[in-house]
Each structure stands twice: as C-alpha cells, then as structure tokens.
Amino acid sequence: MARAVSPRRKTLTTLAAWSVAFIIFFPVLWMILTSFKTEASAVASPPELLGADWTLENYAEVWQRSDYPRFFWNSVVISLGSTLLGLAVAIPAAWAMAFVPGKRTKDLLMWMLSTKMMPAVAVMIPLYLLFLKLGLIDTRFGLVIALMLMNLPIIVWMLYTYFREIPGEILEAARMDGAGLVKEILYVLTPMALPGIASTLLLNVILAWNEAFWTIILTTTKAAPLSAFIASFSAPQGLFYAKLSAASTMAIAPILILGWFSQKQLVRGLTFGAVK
C-alpha cells in the first residue's frame, strides 16, 4: 500500500521541482530576452530588464544576413535522417540482444556505451580525413552517417531496455503462426514497443539537432545546419550578444516547440516498463 503524502510535503516538493526547472531554463529565458534588446542594452552593467530598449531589429538583421530556411532544412534532413537510419540499424540489433542474447551481449552493450565516454576530439582527425577521402565533407549524407554513428549506442541501449519488457512468449506465438523474422519485428515487436521507439526517435532528433561539434567540423556552407548558423554570428570584431541571441533563439525555437508538444510521449516512452 502506498504511503500517504502530506499536503505540506507535496507543496515543498512541487516548489523545489519548479525552482530547479526555473534554474535550468533561466539561461534560455535570458537569451530570449536579450534577443529583443539593443546591443547597448544587452551588454549593460548592471543588466537591464524592465528599462531595456526593446526591439525586433536583431531578428530582421539576422534574417537578412543569412539564408535561415536553408539552414533550417539542413537541420531537419540531418536530424531526422540520422535518427531514422539509426532506428533501422538499432531495432534488429536490439531485438537480437534482447531475445537471442549471447555470452558476450552484456559486454558488447557496455562497450557500445563506453564509446560515448570518449572525447569527440579524439577521433576528429581520422574521421575528417576519412570523410575528405570519400567526398563526404559538407554533404547532408555525410552528416547523417556521422550523427547516426555517434548516437547509435544510445538508440540501441534505449530500444534494448524497451524490448526486454516485452514477453518473449508473444514472439514465440507469432513464430508458431508462421511469422518470419521480418514480419515478427515489423508486425509484432514494433507495434508493442511503439511508445519506446517514439521516445527514442524524439530524444535522438533533439540530440542530433543540438549537435554542434561535428556539424561545424564536417560542413562549410552547403550542408551547414542551424548550429553553424549560430556560429556564423561570431564576428572577428567581437560578439554581438543581441544578434547572437536572436540567431540562437531562431535555431532552438523549432526543437523547443517539438519538445513542448511531445513531452507526454517522451515521459511515457522513457518510463516504459519502469512500473511493474
């Protein structure tokens, strides 16, 4: 039987949660507010809030100086493409690890996870030279492959966790009814794990969208996504904080909107199988 929670404790817990959420979100909020200030108000000391000069000129100048729709479309193609390709590779791999485990399955999973602990700069030069030789520098396809490989361990781990919660007897029943491997995965396993697959897709789209290191290293102009769009506003003359904040707000706005409308699906998927 669940222990009753007192109203006071519930109120304190709620206030603590909102406080932590506000602290985490405050830098984003400050960036959005700065994007509506003039450059003089943005660097004023002490910081100006109520008495600042509010303007939309930063957004107008950012839009005029850059081809925002092209950067946006590149981000959409790269983030969705790398995630969908990762799912196509990870679903069969997670199925094998969850339902046909071998002696070294856990070791393999730990090895895959350990690759995320390696600094990205450690493989920057060999990967750059490999992409240069293959002609994949500054191409969407090259970035799709790179980001898929970077996020593949996370995709496999998440799907493996979800698949482990599905009773193996259901898949055995499908085999007895004549379902082959492909039909078993497509028509039995995938629908049952759909909440987990959806949350994995959403989380990895966010990770790919926010990736800055590889997108700046492996692109110049043609395939540059929104992370490169932000970096383009760091001028040699210095940082123009108001314009840089406007560019950053325009870059994160789509993913913030996606996260807001899909938060229930994310929570449902991330807690899939957590409660028995």
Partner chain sequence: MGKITLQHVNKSFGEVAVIPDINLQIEDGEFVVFVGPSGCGKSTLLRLIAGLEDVTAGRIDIDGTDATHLPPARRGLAMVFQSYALYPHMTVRKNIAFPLKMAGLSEEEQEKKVQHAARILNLSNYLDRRPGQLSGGQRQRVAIGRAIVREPAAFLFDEPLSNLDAALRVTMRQEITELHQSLKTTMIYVTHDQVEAMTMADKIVVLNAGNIEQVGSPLDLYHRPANLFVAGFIGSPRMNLIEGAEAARHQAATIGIRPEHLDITEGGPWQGTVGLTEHLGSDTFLKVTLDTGELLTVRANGEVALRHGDRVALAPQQGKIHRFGPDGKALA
Second form
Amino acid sequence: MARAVSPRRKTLTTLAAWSVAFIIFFPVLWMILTSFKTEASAVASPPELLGADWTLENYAEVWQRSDYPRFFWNSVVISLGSTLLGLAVAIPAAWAMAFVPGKRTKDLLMWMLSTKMMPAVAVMIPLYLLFLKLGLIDTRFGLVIALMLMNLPIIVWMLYTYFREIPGEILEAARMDGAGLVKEILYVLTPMALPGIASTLLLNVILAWNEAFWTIILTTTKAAPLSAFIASFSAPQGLFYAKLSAASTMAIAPILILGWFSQKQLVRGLTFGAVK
Amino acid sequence: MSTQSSRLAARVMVAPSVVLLFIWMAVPLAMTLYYSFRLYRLLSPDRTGWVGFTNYLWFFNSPDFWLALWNTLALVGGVLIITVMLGILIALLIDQPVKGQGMLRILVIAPFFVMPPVAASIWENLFMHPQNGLLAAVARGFGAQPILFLEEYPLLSVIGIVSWEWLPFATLILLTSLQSLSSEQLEAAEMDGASALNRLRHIILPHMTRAITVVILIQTIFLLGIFGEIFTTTQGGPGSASTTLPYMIFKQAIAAKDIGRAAAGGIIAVILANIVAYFLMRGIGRHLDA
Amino acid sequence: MGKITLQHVNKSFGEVAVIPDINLQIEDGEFVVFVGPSGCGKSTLLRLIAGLEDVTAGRIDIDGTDATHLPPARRGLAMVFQSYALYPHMTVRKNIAFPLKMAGLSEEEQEKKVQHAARILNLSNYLDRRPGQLSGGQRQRVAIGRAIVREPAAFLFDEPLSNLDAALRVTMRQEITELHQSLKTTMIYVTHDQVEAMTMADKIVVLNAGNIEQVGSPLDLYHRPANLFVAGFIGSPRMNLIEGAEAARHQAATIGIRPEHLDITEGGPWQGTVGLTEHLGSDTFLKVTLDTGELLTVRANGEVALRHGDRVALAPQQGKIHRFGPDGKALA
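Show the form predicted together with the partner chain, please, because up to now only the form predicted on its own has appeared in this conversation.
Let's see the whole complex now, leading with the same chain.
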C-alpha cells in the first residue's frame, strides 16, 4: 500500500517496527554475543556488553570436544536427502492431484495432513522397535526415510498448491506434442513449477534440519545430526553458558545463513502456497 | 483433461505417497494399539499378558492425566492466540511504509530457523534463569525480585517460548496476505467514509481469513506434538504443572519404562489429535480451498 | 492426409451426456469450423478428436485407421490452444522444436524445420525470445509454428483468437486462412464467433447442446438454414423471426427474414414505428416495432434519414422469407 504519509508518521512507524523486530530477534543476537564472551563475563551481573571479555575460546573448545564436522555433515545429508527423496515421491502425487483431480482429492490431501497430527511420542516405541528390527537405528538412511515420511504431507500439499497455478492446457499441449507422462513432468511441469519447488525444498530442508525428536530418538552416535549435538551440550554442562551459546550458534548458523539468503523463496514457501 | 489412461496414471502416481504414508501411520499405530492392551514393562520383562483396559484406566484415574490434557490444549490454544494476535499486529505494523522492510523481515524470521532444543535452552539459560538470566538481571536493575519463570509459571513460560518460535511463521504469512490486498479496495473504503478501525474490521481482517486459517491449521499440526521444548526446560514440572499428554507418555515410556501404559497414552493422544483435527476441519476447513 | 470420421460418438461426464450422438465426416484438406454458443460441446468434441478426452462410446477414424483409443501423441494431430499453451520457460526456438525433440529428431533436423516454420510465420527474429516477451499475435504464431513443424494430419484450433483484440483478430484470421491455402492440410477450428466461422470455413458444423444442427458451406447455412437455431445463429444482425398470424399466412409456424432482406418502401405490407437507429456509415440498422407488436431489425444501405418515432412501411424481398414448421425445422 503505497500511500502518502507524513514524514513524521513514517519515522514513528519505522521506529516502532524496528523495535518490534529487534525484540523478536534479540534472543538470537544475545546468544551469538554470549558465545563470544568468557564464561565469567557471560554470567556477570549486571550483564556485560561493551566491557565484556570477548573471546573465540568457546568455539575452539566446542570444536575440539566434539566432532562438529560429523554432526554437521549428518545434518546436511539427512535434511537434504529426506527432502529430495520426498520431492521425488511427492511430485508425481501432486501432479495427479492437481491435474487429474477426482472427488476424493481434497479428502486424500486432508488425510495426508492428518497423519502429521499424530504425536510422535505416541508411536515412539513401536517405531523405535521397527527401526531396530530393520537395522535402521543410528543410520543416516533410516533418518532420511523417517524425516521424508514426516514431511511428505507438507511437501505434497505445497507442490499441489503450486502446480494448480499452472494451466492444464500447457500440459495438454505437451501431450499433443508427443511427450509421455514422464517427459511431460520432467520437461514441462517441473521447470515451470521450479520456483514453487525451490520454496518447498527450502522449507522442508529447514523443517528437517530443525527436527529434534526422531533425530535424537533414532540415533546414538554415527548418524547423529546437529540436534543431537546440541542436546548433548545442554544437559550436563548446565552452567557453561558461553560454550552452550557457541555450540547453539554452530548448530543453527548454517540454516540461519541459508534462510537469510533465500528469504524471498522461503517466505513464499512458508505460506505453503496457500496465501498469495 | 481426463482420459481413462490419465486417470489410471494419476492413481499410479499417487500410490507411492499414499502407500508409504499409510504404512508410516498404520504399522506403528497397530503396534501401539496392541501394546496398549498388554502388560509390558521393561523392568519386569517376564510378566506379560493381556490386561484389557487396565492401561487406559490408569490414565483416566490419574489426576495428572486430566491436568496433562488441559495443559496440552492450553499450550496449543495459548500459542495460537498469542501468535495470531501478535502476528496480525506486527504484520500491520511492518506493512506500513517503513524504512528497510527487507532487513526487518530478516530479523523477524530469525526465530523460525532456531531448532527447538536451542530455542528452549536460550530461553531457559540466557533469559529465564533466576540467577544468570537476562530477565532476572533486568528485574534486579529495577530493584525487583527476579521472577522464577520455570518454577512458578512453567506452563506460561513454555507457551511464551513456543510462541516466540512460531511468531515469525504467523507474522510472515499474515504479512504476505496483507500485501496482496489491493490498495484500491482500501481507498474505496476510505472514500466511503470507513474509519481506520472499520477498514481493519470490514476489509483487512476478512481478507486475511484464509491466511489465518493456514496459520491455525499448520501450527496446530506442529503444536499438538510439542515435546522438545518441555523436555529441555521444565521436564514437565514442577510436579506435573507443565506436563502435556505427549510428555506424560514420554515419562511412562522412558522413566517408568512401562510400554503398555505409554502405548495406551499414545492411543489417547491419537484420539485427541483426531478430535482436534475434526473440529479444526469443521470450523475452518471451508476457508481452505486446498 | 487428414480424413477424420466420427461414428456415433458419445461423451458423458457422469450422468450428463455432453454429446449424445455425433456422426461427422471431415474430408482431407478441408477447413472445418465447429461453431455454437458456449457450452454446446464444440470444445469437448475437439478434445475427443485430439484424444485429450475419452469417448464414452463410438468410433473415431483418422485416415482410415481406428484412433478411438490412441493417446493424443499418436494420432498425428496438432493443436493450438485458446491460451496458446506455450512453454514459458523455453525460448521460441525450443517451443517450436519441442514436438520434434519428443519425436527424437536430430538437432540439425530440428533446427531446419524450426527455421522453415519461423520463415512462414515471420518469427525468424524472435527465435531466442521467451513467450513472455512476445505480443499476443506473436505468441499465437509461435503456437501455430509448434503445430506446423509436426506436419500433422490435421490441425485443431480451440478458439485461438479469443484472447486477441479485434483488429489483431482480423489479421490472424486472414493469416490462418492463408496458411490453410498454402499447406492444404485439414484444419478443424472451434469458435463461438459466427463471423470467424463464415469467413474462414469450407464447411461449418453448427452445434447446439451436443448435437449437430446443420453441416454445410457458409453460404448454404446463410441461405438455407435447416432450422430455427441455425437461422438465428448464423448471420449478423440476427434473422428476424415472426410467429403468429403473419407466419400462418405463409403456412408456417414461424417465418424468418434477414435484416438485409427488408426494404423500406411506401406501401410495404408491414407498418411500424422506428425505435433505435444505429448509424455505421456504410449501413444503418433500424429497430422497428410493428403495429402487430413484433420487433424487427432492418439493415438499410448507406445513410437513412429516419429518426426515433418515424413511421415506416417494410417489405420483405421476394423469395427471401424462410419458413419453419412447429418443430423448428425449415419447410421446403
């Protein structure tokens, strides 16, 4: 809404908006600041800002004490792997729902979403036992499967809403032009829906990266991602605030940076394609 | 565009998703259902057998259960109310002509990228801690007693933390929706003599209905299973003051090592989720042209 | 070759029979226009021929072979859609080459055919642009180009001009007609615009509620409409229809007289009062309310100095009265 407003009002609203945004962001900022303080400075009262002892010591220690690269790599593999696999399964399904809708399509979609309402804790033990039996405990493959299935309903839904914006005539044209189903999806639908697919990818990578239930329950060491890394820091070292902050920063930094850079696609994705 | 062959193709294309999700849902659910009628304690593995509804009755007879049920609904409802209300206000504010809107969005979206255990531990340690937390320091600065957030207001504290995590989501969806409102509509309303408040009520909020629906739907899906935040901060305490149904099930499974009871609790949680889902769909589903 | 035969073709969506039963023969090289009001089933019929919809019953032959159950790609037909349906992520070159690529042609062959089509359609300078950078008329030509390169047995056009402005529509109409004359390939063209039908077609198929009302050349339909529906649909302004006593005098339930076949003459048999007048310069359209109550449209050549409220007498030209029976069918 580009409407004329007085400069005074603009200054006031700018001030207000920035204050609110700063308050929302502040906990993250404070954590990052704390991660660069010495432990003594981190718990000083009153809190220190300008006069704090700044140091990189915490990062060095966290790096030495735990195998950060391994956790990081597990996170990358699991979140990207589960999302890509999810896309591969969901794109055909979303194609069918968007372009060959039936009476049941909406019900099917709602059913898929409803599977996500089942609290994870409720099926924790059976799933753990299943994974144990299948030899999937503490494997990246097991987590990729679990998180893929967890996010599949969201992926299908998002793709469905994006696909529906594509006119069916274009796919029919492809069919007339001699493209089979696979080529129609590969050469026409996917490139046309690329922005939507990118948004879906981003959002689901973030959801998978931040998943902190199955990733902890179903792993021990080998396949543990950053959520497990941070869990191991928060419990016993209760009072080492600076180190906890450093570890936390390391756990969220990759996704924070990715998210900030792809903010535009992400906001589009965040709306699940349901709000324009 | 539907020929028999394309309809057939559609079925084949949907099948993997449906089958996979069905297995993912049905198999653990069936196992949970089975265990829920069994005596199955890890501490006494020899004693097994069918116990009928004993595990369920344990829940219904436990005063903690009703508290946990209430806590679960209060957590979901509280977070929904806070995030939607604040989300609308912040979206309205950011949508004004302000300087640096892009940067503002970057700041507001940040909490969404913070994984739940980290979010919980930031709040628990850096902010709510009665000695070292920043909020305690602020209180002392004003000469007041630090508030014992997690001890005295455990559920409210958890609601606060979770709301912080989900506020960006609500705000950004609502903002997107707000930005799609044509200014002509608002100008027409202004010409018609509608005050700012009336414009909000009769034009802006109705326009945002669909967005609000999406926020409520998606958040409910995620909030019903909230677990990590409680595990990290209050551990359901003090007592059972902040124990939700998922956390109560977790305690039965991990602390009491009673798989039968945990399974019964799981079934109850699934039923609760279905009831919530039913009312959600009845209540707001029509706004979703999904 | 492009001879298409429909035998007892029937299409139902659930309980609703969109097309109850159609028999139609389209000869090789013909320009056939399906025309009718919206919802008459003309687009559905085209899509049945294209293979984008299944027939519920009946048989479609293309060049003598049964194509009823062939997928669209294997029927050897090309289609130009109302929205053009260009692939927005591909350049014009790639759009036109897409069917060739699908058919597995080599890059050089693709390029050769694309260049050829581009020359015919004046698109040579735009080959590296994306559809989004083209005007409506250019997009239309790309869509046609994509159809041409396949060298199809027949072209199918689904209201291809309805998204263009009036002036461009006239130009494109001529271009498509010229294209037909140079390619001599069968074309099936769907439109709701009877002017398009009249100007372009060798053969017009008038459809109404899923049934064929009449098949014939444009002038056939104009001079000898088989029934009231065709009479009212073909020709602009519409034919005047008169019932009652005047019709009975001609031994018919309804008589029809086209506006251009009414003369304003002293002592004409039909007296009335002039209402609305529309001056187009070349013609003048007059709405005349007869004393018997009927409202007639009259088309007079040039400028006519009649005004609202003037009294006129009208005379139908000799032999131009169409007579229809109580069932709406034309009487011999």
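In this text, rigid core is short for the largest set of C-alphas that superpose within 1.5 Å between two forms. Positions refer to the first chain, counted from 1. What you see is a predicted model; the values in this text were computed from it and never measured.
In a rigid-core overlay of the protein, Phe36 has its C-alpha displaced by at least 2 Å between the two forms. In the core-superposed comparison between the two forms, Phe22 has its Cα shifted by at least 2 Å. Relative to the superposed rigid core, Leu12 undergoes a CA displacement of at least 2 Å between the two forms.
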